[in-house]
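Just one chain is shown here, as structure tokens, and it is the form predicted on its own.
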Amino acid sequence: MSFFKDKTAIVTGATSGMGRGIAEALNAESANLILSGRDQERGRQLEGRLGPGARFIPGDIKQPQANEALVLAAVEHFGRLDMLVLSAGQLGIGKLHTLSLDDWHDTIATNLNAVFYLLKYAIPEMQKTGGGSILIIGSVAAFHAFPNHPAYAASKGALPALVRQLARDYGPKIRINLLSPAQVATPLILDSVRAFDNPDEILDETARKLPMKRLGLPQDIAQTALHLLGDQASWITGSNFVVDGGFLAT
């Protein structure tokens, strides 16, 4: 029997990239899913493909009430909440002095404030059923500088400290960990290179510089996510797991 059977997870950023890969992996393990994402059409399509154990809930996670709605939906549809995967992200590319105020605030709101909102509403509900497991998708940008990523780096850089704090405050019933990928082949990384005249060459060069000689795939992240969410990681909390194809080693 799967550890995830009859358990319920909220997955943000579920309509593409790593979030979608994790949602599909949890679905394959018989978990119930509340899906959140920006693209309603893709969200409805994913809901239909994953079947009756998945519900897509539209909403802007930058707003507190949208996060509360995800938690309420988990209880309404499935009667409980056991896991969170916070995968939604935004880049906000630009040098600090040229970055618009809107881009700064939107990036912080998506990558950091929305994490706070969902945790605020979800943790009390998880405590009602004895606890659970939380996984936040961070980035190696918390530990390594990239050109023109000040808002992204600032928002992702706050997450390791937040995870450590929450692990201390809510253990032993609730575990919380951070998963920090490097360059994964998702729409987000494609967006990050479109400003250049040679995006394909940049992606190829990026892959060649990695010790593993390829970009990551959503499946690479999903398999680590399943491990951290499941009971095989029952003594792991407050930790950061880097899945980067060796990027930080170089």
Ligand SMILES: NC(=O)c1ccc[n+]([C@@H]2O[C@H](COP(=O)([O-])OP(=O)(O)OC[C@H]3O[C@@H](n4cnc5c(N)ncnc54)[C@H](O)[C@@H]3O)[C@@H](O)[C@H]2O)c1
Contents of the next structure:
Amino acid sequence: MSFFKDKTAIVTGATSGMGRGIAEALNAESANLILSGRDQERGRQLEGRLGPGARFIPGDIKQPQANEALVLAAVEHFGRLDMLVLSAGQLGIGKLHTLSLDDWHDTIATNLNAVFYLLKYAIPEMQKTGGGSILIIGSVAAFHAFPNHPAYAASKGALPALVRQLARDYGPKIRINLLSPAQVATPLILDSVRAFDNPDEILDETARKLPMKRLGLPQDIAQTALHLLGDQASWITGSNFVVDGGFLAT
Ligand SMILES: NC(=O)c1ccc[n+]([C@@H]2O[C@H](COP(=O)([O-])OP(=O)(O)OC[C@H]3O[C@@H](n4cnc5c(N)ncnc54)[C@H](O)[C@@H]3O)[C@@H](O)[C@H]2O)c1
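Structure of the form predicted together with the ligand (previous: the form predicted on its own):
Expanding to the full complex; the earlier chain stays at the top.
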């Protein structure tokens, strides 16, 4: 029987990209899911496709109450909370002096403050059921400077320190790890290159530069996510897992 059966996970950013890939993989392993996202139509479609073990709870995770609502929904619908996958994120591109105050705050609010909110509400609930496992989706931008990503780099750069801190403070009952991808073919990156005249060339060149010669796919991320959330990783906490097609190696 799957380790994930009868366990409940909250997945943020669940209606798109890596969050959706991880939600689908958890669903295939019979986990119950609270799917978080802003797009009602995509959320309802995904909920319908995944079946009775999945509930979509719409909301903007920049609001603390939206995160509290996810935790309450896990308890109301499935009676317990065992896992968190924090995948929602946004870019926020521009040289620092050109960024508006709103752009800066918005990126930090989504990529960092919302992580704090969900963990704050979820950890006490996970402690009630004996503990659990948390996975935050970071970025190689925490370790490598891409051009003109100051707010993104700062927000993702805080996550390795936060994960180490929480591993120390909440072990052994709660494990927490960071998964840091490089370029994965999701709307986050595909939409951002559309602003240029030659998006296909940019994507081809990005793939060519990677030792693995292709962009990542949500499934590449989902397999590592399942491993880190499951009991095979029972001695792994406070760690950062780079899943990047070799990007940082170059
Ligand atoms: N795609 C990449 O190349 C790449 C590389 C490194 C890290 N990441 C990180 O991976 C994570 C997943 O991104 P993705 O590539 O799957 O992108 P994506 O755009 O497909 O998915 C991100 C989801 O987060 C949601 N979201 C953003 N802000 C939100 C908010 N305030 N409230 C609720 N939902 C919100 C978006 O609507 C979207 O559905 C992000 O944290 C991103 O920073 C992505």
